[in-house]
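Only one chain is given next, in structure tokens, and it is the form predicted on its own.
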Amino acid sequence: MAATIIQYIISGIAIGFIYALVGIEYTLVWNSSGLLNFSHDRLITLGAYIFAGTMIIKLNINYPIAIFLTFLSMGILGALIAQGIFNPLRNMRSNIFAVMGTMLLGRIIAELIRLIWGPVPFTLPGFMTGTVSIGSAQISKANIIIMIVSILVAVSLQLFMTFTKIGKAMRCVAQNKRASSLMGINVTQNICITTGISAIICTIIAILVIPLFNVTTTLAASIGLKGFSAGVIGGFGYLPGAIVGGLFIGVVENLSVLFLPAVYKDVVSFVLLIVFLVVRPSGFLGKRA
């Protein structure tokens, strides 16, 4: 029983880090532009198809180069999305136009995926497979890699935003766009850079979840919603809050199968979201934000 609980906790932490990365991606776009990217789950799916379907299966490129080229492609795409959608729509009188823009973008991406790669799911045989023994518990290598990479991404992003000129500009824009503009920061360019980084994070998520799910057109539908829940539960608009919220949801929903039928596992995060919206809408770390 103890080994089973350890496995559930570790796998919960791993999937919690995935939710945390989604929450971070939401937060970056929200802080930079004041908009919510409702197409980010499609961007995650697109990253998986470009990496697995094109770079690995079709072009047979080795993994490091394939990862770099996918990052480059998605980063450029993210900047173009910011230039074409976020920047023109962020100053509109109502945010409903931006919401509609990102939702329609998601539909366009979904149709492009279906037309280019087809509707049939596939996977990458042998990609991040295998297990590691920790006492009597068997932990998948994929979960260990997910935790390590997620921690590196979170730490690197924090260092980037604290010590680099671009990162400091991103923090200024997140706090006050008008004041940042008056101080000489190019807010429009900054939003493009931030959205490009968020698209790269979407790609990291896509690559990490390939061993857990088949590459399919609905790959990130559930992940996207739970990542949004993680951001709200942790404290929306605050990067550490997204991490705390993601880990909380991941562990709780995984342990829930010990007490509830497995079919209800996906409901747990949304119940938690409703509870927090009613009881503590600022989330765990909302006051600090």
The other form holds:
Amino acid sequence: MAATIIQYIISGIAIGFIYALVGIEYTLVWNSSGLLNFSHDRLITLGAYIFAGTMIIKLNINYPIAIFLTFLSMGILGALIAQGIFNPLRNMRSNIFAVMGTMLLGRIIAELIRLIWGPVPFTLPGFMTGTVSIGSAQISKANIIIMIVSILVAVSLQLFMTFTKIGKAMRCVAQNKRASSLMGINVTQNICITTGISAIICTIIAILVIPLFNVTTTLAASIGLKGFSAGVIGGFGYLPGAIVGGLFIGVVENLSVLFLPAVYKDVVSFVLLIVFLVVRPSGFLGKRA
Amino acid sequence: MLKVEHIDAYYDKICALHDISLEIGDDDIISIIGSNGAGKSTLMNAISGIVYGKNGRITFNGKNITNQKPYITTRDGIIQVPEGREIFPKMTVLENLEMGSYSIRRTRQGMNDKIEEMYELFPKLRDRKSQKAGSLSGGEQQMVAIARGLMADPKLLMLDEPSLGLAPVIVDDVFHIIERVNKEKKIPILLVEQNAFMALEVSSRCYVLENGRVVIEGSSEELSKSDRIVKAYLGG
Ligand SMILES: Nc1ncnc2c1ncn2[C@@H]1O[C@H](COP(=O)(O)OP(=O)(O)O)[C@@H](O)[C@H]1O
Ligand SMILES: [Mg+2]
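What's the form predicted in complex with its partner chain like, now that we've got the form predicted on its own?
To see the whole picture, the full complex is given below, headed by that same chain.
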């Protein structure tokens, strides 16, 4: 029993880190451009297809280079999306334009995926498979890799935002765009960079979840929403909040299986989201709603 | 060095500036006074490139900067310290100062020297350097805003209502600093103020803005004696 609980907690932490990365990825764009990117789950899916479908299966490139090339293409795509859609839309009179714009972008990406790679799900045989036993608990290698990579991503992002000129400028743009431009920061360019980084994080998420979900058009549907919940529960707009919220949801929903039928697992995070929206809209770490 | 010639500016169809011309020389402090809504901030923002000017021309040391993107104008050395300070509240005082130097390349040593120079000018900021700028008092935030502007090695410093919302003692401090910056660092200053008394005292020339037009201009000394100014702006 103890080993089962430990296993549930560990896989909860692993999937929680995925939610946290999703939370981080869209919070970056939100802070930078003031827009909620409703196409973010499709970007994650696209990253998985480019990596698995094109780089590995079609072109048979080795993993490190395939990862690099996927990062590169997704990063550039992110920057182009910012330049072509976010930057024009964020200055519109109503947020509705931006909401519609990013939703439609999501539809377009989804259709492109179906056209290019077809509707049939596939998998990457042998990719991040196997288990490690720690004591009496069996932990999948995928979960261990997810935890290590997520921590590395969170830490490097934090270092990047604290110590580099571009990272500091990203924080300025998030706080005050006019003042940022008075500092000499090219705000539109900075939003492109931030969105590119966000798209690269989407790709990292995509590659990490391939062993969990296979490569399907709905790969990111559930983690997209739960990552959003993670941000809200942790404290909207605050990066460390996304991590706290993600881990909280991941562990709670996994442990819920001990008390509830497993089919209710996915509902747990949305119930938590609604409870937080009603009771504590500022989340765990947020100061105000 | 800065020449504004016949600039108009609109918010949608509403004309906020009408046929504005002014000039700033190399060591001047020029002031612009006028009541709330006269168009002072709009003028600054037109120079910075935040608000689009129609017609007319703005040149800086011979370069045409009309409707240039604000970040480029900043890189050209025209530094605006905006109304309401607009510091980065979630960053420390030190980080705010560093961001002031975003537009120029500095070595680590050069950066430290420049920050040290700011601490000498604003000793209070040294004690507050690791504090989040948003937690400071209004006066201290204004110090951060001015210091952050100076961190860019301005060729022209534009201050938009630096005394706004400050206690009278602090206002005196701020104006002393403005004079020192101009005298010691030889930086020309364009000062926008509602506090006409202070503005006229520190500046050599003054423009009076009403409803988006320059209605009076002249030497500050003469203006502070003129009946019209005394009545309308000095509470006489
Ligand atoms: N962003 C804006 N949109 C529309 N009208 C504005 C805007 N900013 C200022 N105005 C209008 O332009 C006029 C001049 O404003 P402003 O330049 O801020 O004056 P001042 O700085 O002298 O108080 C005012 O009538 C003000 O209402
Ligand atoms: Mg103003």
